[in-house]
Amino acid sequence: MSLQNRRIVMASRPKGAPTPDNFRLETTTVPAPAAGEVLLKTLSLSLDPYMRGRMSDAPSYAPPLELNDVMVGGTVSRVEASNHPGYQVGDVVLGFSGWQEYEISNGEGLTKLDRSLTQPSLALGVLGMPGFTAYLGLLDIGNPQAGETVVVAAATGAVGSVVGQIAKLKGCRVIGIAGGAEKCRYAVEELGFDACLDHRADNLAAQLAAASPNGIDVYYENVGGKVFDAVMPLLNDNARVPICGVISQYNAESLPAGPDRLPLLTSLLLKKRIRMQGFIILDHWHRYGEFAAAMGPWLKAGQIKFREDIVAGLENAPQAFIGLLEGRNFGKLVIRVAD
């Protein structure tokens, strides 16, 4: 019997935030992988922001997704025949076969994880992009110094846990900003924060600025938004913002009401000598060893701690992606395609 490929597309393009419209699940015939390809079985599926933008036609740093293209995304899975020399049936590699339960692939792009890694989701969140995004941008861009005080929003997500967690390491104090009160006990508690600051607050400026009495050194932008709006006034002089996102502004379809803060903000940057810089991971993916190096002891002594929000089944992958974008998920979003 011909093997059966379940995979989501994109089926429209989204007006706004995206809706179970603007995706499709079908089936297709998988071919057996020829000379050089492997045939991969997909175990797990990472859901991440960047994907929103990939479903938008706007000029970005990436091409965008072309109607009824199968929807982009980092994998682990399991390598089930091969006819390529460096991969053996039983091989869990790291790849991006996206939203589908089988992929052939000539071995481009493929990582072969260690077959210690109990936990091989992992190589998605903390191991792989999200933890890199966190190491890289932190460090490079954000320089913290030990006694200064880092800010990071989307505390408890995949890229501002790892954040505030490497920043404790490096002496500083740190303040993370989430959604809901268990998600900030969470980062307090469990991750080590030394305040989280629940951004549904109508006071947040208020409490940022009391949470912060030395002013901000480090401020770790991935959200945006009244965020930063409450972080703005209270960087101090020579502050570096390392910019990996800005989720606040990906479902939206033209600039926010009010007024224009950009004179504000060049300003502030001129006066006070901010670094703010943007940066894309993949840019810099040739130093993914050093990061590794870097992690990995930290993973396993515990110095740094991860949560993972798992989703079971590819079918639900519409639905959890639409959740991530509206913060409904605790910890780093991964779909459970197969055992």
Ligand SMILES: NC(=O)c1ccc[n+]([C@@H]2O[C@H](COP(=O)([O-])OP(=O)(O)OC[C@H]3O[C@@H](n4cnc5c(N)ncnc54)[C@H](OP(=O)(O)O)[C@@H]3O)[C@@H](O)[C@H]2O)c1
Contents of the next structure:
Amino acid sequence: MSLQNRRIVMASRPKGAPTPDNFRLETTTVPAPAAGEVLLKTLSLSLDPYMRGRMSDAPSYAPPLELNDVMVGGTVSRVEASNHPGYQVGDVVLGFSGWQEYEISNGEGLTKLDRSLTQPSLALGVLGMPGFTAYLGLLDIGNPQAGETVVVAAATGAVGSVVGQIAKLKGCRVIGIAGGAEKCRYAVEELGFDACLDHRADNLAAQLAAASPNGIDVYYENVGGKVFDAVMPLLNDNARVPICGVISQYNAESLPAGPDRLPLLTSLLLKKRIRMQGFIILDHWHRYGEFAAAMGPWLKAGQIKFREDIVAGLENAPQAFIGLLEGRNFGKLVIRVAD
Ligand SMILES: NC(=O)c1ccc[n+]([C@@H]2O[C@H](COP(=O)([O-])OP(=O)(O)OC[C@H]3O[C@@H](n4cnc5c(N)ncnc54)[C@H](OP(=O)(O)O)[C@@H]3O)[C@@H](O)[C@H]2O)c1
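Form predicted alone done, so how does the form predicted in complex with this ligand look?
Up next: the whole complex, starting with the chain shown before.
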């Protein structure tokens, strides 16, 4: 019997928050791999906020998905059959198969994972793109110095949890901002942050001011919106603001209602000599080795902790992704596609 592939395609573009109707589960037949090709079976699929951007046709740093395209995504897969000299059956690889159970690949863009890696899904999280994003944005742009105050939102997520822990390793005071008491408890008690505030609190700005008696030197921006509003007046002279993401705006169809705060922001940047810089991790992939050399020992020594939020079954990816944009994940969101 021929091998069947279940895959999830973009059925329609979301208007505002994605809904289940924007996705469609399809079954196709998998061809045999030709010469120079491998058959990959997806084990784990990473779900990440950037996928919302790919579903939109607004101009961005990467081309949008077209209707009926397989949803994109980083994957950990096992080689099931190989006609490629570089891969053997049983190799486990990091790739970009997207939201599907099987892919035929010519090997381009695949990275063989070390067989000693007992938890290969970490290559999608703390040891992969999100961990690297945290490392590069914080250290290159944030340039945190011992004794400084660092604030990070989405603080228990794939990126934010690593940002805060590296800042602690650099001797900073770290304040996390997260959605709810349980996430905040985890940030302080498990990740070692000095404080964590719930962004849903009515008095977030007052709480943040009380938690930052010396102002804020680095704000690692993951969220935007009202969190940025609370941070802005507390930024110190020469503060650094790496702009990594603005997830609170990803579902927005238009700019928020006035007043126009751009003049306030630009005069603040000027008077306080603040450096604010956006970055996209794809531009920095040549530095991945440097990150891996630092992160490996931190993980081994237990200096960086991580949490995965694992959802079983490809068919549950749309709901899990919708939840990611609402803060329902707790840790790095991964779909377990196969054992
Ligand atoms: N620049 C780059 O190259 C790059 C690379 C990777 C990731 N990123 C960005 O980094 C950020 C974090 O990504 P991640 O993968 O680590 O995701 P994540 O933090 O694991 O999950 C997303 C989290 O964002 C928070 N959130 C969602 N909607 C929100 C809203 N409306 N207001 C406030 N918080 C909201 C939720 O946490 P709470 O419940 O705690 O609020 C949710 O759990 C995202 O903005 C992402 O786009 C950028």
